[in-house]
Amino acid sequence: MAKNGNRILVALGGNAIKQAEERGTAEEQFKNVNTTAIHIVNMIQHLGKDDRLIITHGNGPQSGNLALQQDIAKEQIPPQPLDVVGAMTQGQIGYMFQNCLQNIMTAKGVKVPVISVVNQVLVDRNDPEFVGENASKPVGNFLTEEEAMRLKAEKGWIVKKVKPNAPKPWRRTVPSPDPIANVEAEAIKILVNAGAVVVASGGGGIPVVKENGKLVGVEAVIDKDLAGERLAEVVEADTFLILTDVEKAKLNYGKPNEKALDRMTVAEAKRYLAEGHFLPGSMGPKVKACIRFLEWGGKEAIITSLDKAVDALEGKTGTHIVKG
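Requested model, single chain only, the form predicted alone:
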């Protein structure tokens, strides 16, 4: 089927579902998702008849909390591995987005179908993320240094400082292998082409490897932005819009000479990445994903905050990454 219109892949950060200072109750998360859904419906209302919107999202706080919850109850109930935890949180968050988007669109008279997909993403068993202390994906709640060191000693967790200026800058990190391909690509394409708003590759997708011709789940959490870029290829997106908790990416983040970026070329983005301006646990994967998207053939990648999404699509704000 020939592609018509403009296709936008929206990658939502964890703040769209759970704020750092929140406990993570269902009520809190529904409130956040509803606020996010209002912005998404606003984007949908700005689309043309042949345009398409595809959504992916993080699940770090949810998967981290669910894994901890299972660890606490392990004497009574067998804990599930991270791939199953990923599937469980995909279902949880997908339900919240479907529910809120459907309710808001019904109230506004917007008739667009919404569906979330339980989605596997292929990774390599030999990825260096599975080796030693290389694990780089933050999951679960933010921690003080004292909390982080205690959990490292008690549970053998790998913990890293991921948000330098935050009151609780530490988080647990788990292997985050590079995504190779989206397993349900064909099904997702059919849904998008049919006009549905599809929520897919949630939390970076359920990590699976191929062993003897079969798909097998592995203990990991794939970065949602890198997996989102693979999803963008699948749906032939024109624009890759990464929504996070800052309006623009910055050079010298957290330092006195911090500088917000309005625009950068792929070459500049690669140079800034190599110079260490974008932290591995936060902005680094976002910029890397944008570079991949543009090198694959996408037209534009944008990094901005959720409340500035429409303005960023109109070129009024955000960090815009272009080919050159």
Second form
There are 2 protein chains.
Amino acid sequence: MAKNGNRILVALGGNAIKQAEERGTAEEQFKNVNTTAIHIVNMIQHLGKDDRLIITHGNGPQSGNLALQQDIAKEQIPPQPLDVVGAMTQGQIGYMFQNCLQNIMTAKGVKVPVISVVNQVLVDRNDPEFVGENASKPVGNFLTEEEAMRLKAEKGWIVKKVKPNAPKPWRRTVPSPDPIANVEAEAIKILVNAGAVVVASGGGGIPVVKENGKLVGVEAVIDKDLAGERLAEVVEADTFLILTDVEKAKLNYGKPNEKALDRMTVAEAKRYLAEGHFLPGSMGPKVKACIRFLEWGGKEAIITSLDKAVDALEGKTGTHIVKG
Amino acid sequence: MAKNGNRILVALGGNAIKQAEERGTAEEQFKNVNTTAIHIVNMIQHLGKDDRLIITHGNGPQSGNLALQQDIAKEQIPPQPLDVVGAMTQGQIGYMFQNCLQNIMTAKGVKVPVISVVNQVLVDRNDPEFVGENASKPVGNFLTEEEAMRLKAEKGWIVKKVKPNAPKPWRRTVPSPDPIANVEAEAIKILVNAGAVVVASGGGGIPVVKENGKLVGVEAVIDKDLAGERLAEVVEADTFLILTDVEKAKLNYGKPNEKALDRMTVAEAKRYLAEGHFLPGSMGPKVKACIRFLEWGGKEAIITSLDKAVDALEGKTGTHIVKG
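What's the form predicted in complex with another copy of the chain like, now that we've got the form predicted alone?
So here's everything in the complex, that chain up top.
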């Protein structure tokens, strides 16, 4: 089946599911996901009948909570490794999204199937992130030096001092390898081509490496925007829409000469990235994912906040990244 | 797209994922799932090119472990309710199945997409299981009388004395309402019609009720064979294959005059069920699901063990239930 409408890949940040100050009860998360889902259904109602919307999302707070629960209960129940924890959060968050989206669509008379899929993403065992202490992604809760050293010794964790002056300055850090390919590409294409709204590649996907011809889960966390870009390629997205907590990306972020960006070309984005305007682990990978999307063949990438999504799609706000 | 081959709905029991004596590490579960997946791929290789295989599975040990972890860590992290826990196990077990199935199929040169979906199942808020202390499904670990009474008071749990002479005779029991409909039927049909092997309705599905036009998760556990039967209807299955730990269902189970059943008609199955030959919570719901499947319009239901699946499909073993 050929593609004959426009396709929008929406990448949702952690704030779409859990606010920073919240503990993460199911009620809180359903409330946030419902708010997010209202914006998404607004977008869907803006689309033409052949257009498609595909959703991916982060899972940082959820996998953090789940990994901590597993660690606390480790004497009684064997903790699952990070790949399995990631899969569990895909079930958890996927359920919340499909339930809220379905309920809102039913109320509005929008008849489109919504489905979340369990989704692996291939990474390379030789990725620099797996080498030595290169691992760059902090996960889980903050630790005292004593706790950090104990966990390093007990479990072989890589721990890093991420908040030097805090009472608990340490955190576990895990490899954040570059996503190579979405494993369930074929099934996702079937669903999107048939008209479904698909939630996929949740939390950056379940990280797997190829070993002796088999896909094997690894203890890692893939950046959800970079993995979302691979998903955008799979579904042949025209627009890659990254929704985060700011309306626009900024130059000189946090400095007196800070400047919001309305538009940048790929060449400009690369230069700004090299100049250090975008924080690693934050705006950095988002801009990198946008560059990759445009170089692959996408038409436009947009970075904006959830509540500005429809306006940004109409060109009224957000940071738009274009080929040049 | 019209259906033009045979379709087999395979319902896998808990032993397909975790053996009773195991603690439930990821390694153990991957090993068991891999063994199960080898049998499933054997079945797939026996099928014609238009035939389809659809999979559902239990989640008792996994949701039990996860709920216990959440309870142990409840001071630090808010525990998720049973519907969310169910969704999490769909992610966990779905990942294990699709990973193992894909690896075995790749090795054997079988090129079929495999995908697990997050899946809600509708139940009725007025189901008798939600009334008073009717709830019949024991979940989680065994409790002392003191623990049971504390949890009853603290959380409003229904607790029942399920092993009268054991040191920990009590368990939490939750409603096990009758499944009415598979919520994501449309998306599942799209995938099956397009040729994918789909894993759905895991753990009996995420239980939801309709409230003011919305689907809302509830604290319940749906029987996975009865929910699997609803899935069989959705995908228009010809054969409903329930794989458990025995080769055949038995009359006078556990008695000196115990007799394995090769074949029974729906009328016989109903009579045996009424006469109490099949244990509730064990063979009972399996036989009930088979009766329902045949009365809906299915051709044949089979109850057998995992290692006899191919033989049973060829009519060599298993208990075959037919219309009459």
